[in-house]
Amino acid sequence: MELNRRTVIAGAAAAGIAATTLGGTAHATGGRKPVKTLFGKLADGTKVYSWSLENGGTRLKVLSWGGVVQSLEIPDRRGRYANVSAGFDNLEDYVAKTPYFGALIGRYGNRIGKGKFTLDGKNYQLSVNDGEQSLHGGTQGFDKRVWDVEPFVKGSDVGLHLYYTSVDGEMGYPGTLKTKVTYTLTRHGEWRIDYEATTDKATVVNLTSHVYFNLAGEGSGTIEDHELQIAASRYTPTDAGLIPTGELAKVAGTPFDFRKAKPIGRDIRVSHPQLVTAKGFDHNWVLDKGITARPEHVATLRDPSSGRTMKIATNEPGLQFYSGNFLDGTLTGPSGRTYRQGDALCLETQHFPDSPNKPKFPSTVLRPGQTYRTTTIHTFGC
């Protein structure tokens, strides 16, 4: 299925000033313009800005560097706010150390085996940055680029348009790709991401967001007590390089069965070959709904200690659940606490890893005249 056949909701409906209740506390929503501040400078003097948004009880800070979500604050059952996104409080660490904390990922989210693929009879060699594989767009993916940012207020919604043009040949990818990503906070406190891209030459595209979540709060410790539900009966097993084998395996009777909500820690140490290879969960779930015209609910994450919940809706066919397996205590967040294995998790809506080399997987090919569009919505509650 070609990407131009994805159609999504074109934007949140405009509404008047309202008040929404989140975590038992009423929060006024009035569509206030995002606030821009200087976050830091790159070695070449390029300025990187932080944009602060607040609406419907949700607070979001976004960097022009990599489109990074630097913080995401939501209240708990008592109305107390916490940042639920892992990250740093300075630009230097994002540039030198980050494992994709909060970043926009492109051109291709997840892995492409040996960094190679063939399109229309032509072979392409991509930047390799994960052993033999190309991961998240290569050594200088979209997460390491400065994006142009345009704030907006539309009715009771507030948000940011982020723009980046990837030139033909960048990281080995064909075609000049013009990318627009829109972050919106709705009057109900939902965080919506709309991805859009066009190309002048046939290419492959798979954009996603790489926020590391801990609903108990950044730096609060393990996410193994979080309860997760994923609406998927199958997943894509991987080889030793974490590249899908091509099999769509059933989750029934395995640790990968999240069709009913369960604590993440329940099965994470089961001696299953796939868990041993990945050091935990780092796999793509094949969503039962497939590719849909509109975003549909696919996952729910809940932290029993705070009562915070997050529901995810998307029109994508896959969801990568990564349980923070490679956090090793060497990184320190804004709280001053270090991040250890399993202290945060990612839920990345996507097409499948290595799709350019797996003809039976949904296609990630984008051609001139087509427009790549996909949407993911995060809904928070208590």
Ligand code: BGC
Second form
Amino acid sequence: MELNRRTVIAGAAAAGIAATTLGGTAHATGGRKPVKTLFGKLADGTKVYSWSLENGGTRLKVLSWGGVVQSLEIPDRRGRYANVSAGFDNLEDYVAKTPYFGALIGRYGNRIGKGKFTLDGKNYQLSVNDGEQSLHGGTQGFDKRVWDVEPFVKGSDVGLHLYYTSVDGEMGYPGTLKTKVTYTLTRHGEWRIDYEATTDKATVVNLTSHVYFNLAGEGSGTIEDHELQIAASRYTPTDAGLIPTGELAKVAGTPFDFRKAKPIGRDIRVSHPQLVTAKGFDHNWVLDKGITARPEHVATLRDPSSGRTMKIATNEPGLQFYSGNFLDGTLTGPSGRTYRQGDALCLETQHFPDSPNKPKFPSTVLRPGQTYRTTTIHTFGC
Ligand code: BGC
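Other form of same protein, the form predicted together with the named molecule, not the form predicted alone:
Starting with the chain above, the whole complex follows.
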């Protein structure tokens, strides 16, 4: 890693680029303040900004709309940067047709069956937006909200605090939920996400990030050659509506076994009923470590062609691995190339889907006086 940062600076000098624009220098100086530029305007005139951050060799662009990671640049083994996240180069596409590219997801990551749940004896009906189900918070989830953004430089860290308050009853959820998400780039180039929320009535919460990764670079084709490892012996099979059946099935002997790193494409075409229903991988892995006080390593993604790697650590009990099954060639990214099935993948740290209706799953209930806190750390290397 250290060697890599030096390589990057040397490469920049050779290319005539001021070394001060690179993360390796931020390491020495303690990081520079994020820079804000106008990205676009919503139909009602609301301005949406793009914030550029850089530290430790990682570059991030974040939108105030949806907290979207619009670009995430990291170097390959030769020091060449690429944007490894799928997205758009304009606000209109994000508003009109995004499949949650790069977005913050709330109040509830993934599906709640029929958008219904009961809490403390009261029945709630949520906004339904995926057949019969409520997906990623409903029709107007946190991905479609304008967040208040506050930049910071703290010691050697650089980052953004993002704030959004969801009012009582929004999308059918009880309680006013005050949400704060912090994106931090550390001096080692790690991207850390800290989620926090409080409520004034009992409610359910499950926040996550929906970045679509392609470590070979956005627009470069399939992720099937990427090698993935997930520290999970079980996963949660789903019904036809992609709602967990409640079973914690063993991965051993199935295509869902990623305990040892393997290429994503190796088993993706196995005619396993769960893969047929989801058109590929779109499941929650039950992380062996369970809920932990501190983030622990749970997954590693590696692209052999570029050498780029990403490790994920979290204190959450679940990981949704979605192999970009519904990308169908109709969306065009910043590179000018379209996204086809399997051209990017999501690794969403979370509590399990449909937990409000599954008493045996870890609880997603948040009550007044409690603070919801989870952390996920992405560590890049090559
Ligand atoms: C879900 C998929 C869904 C996708 C939407 C993922 O988190 O698991 O089922 O289609 O989000 O882009």
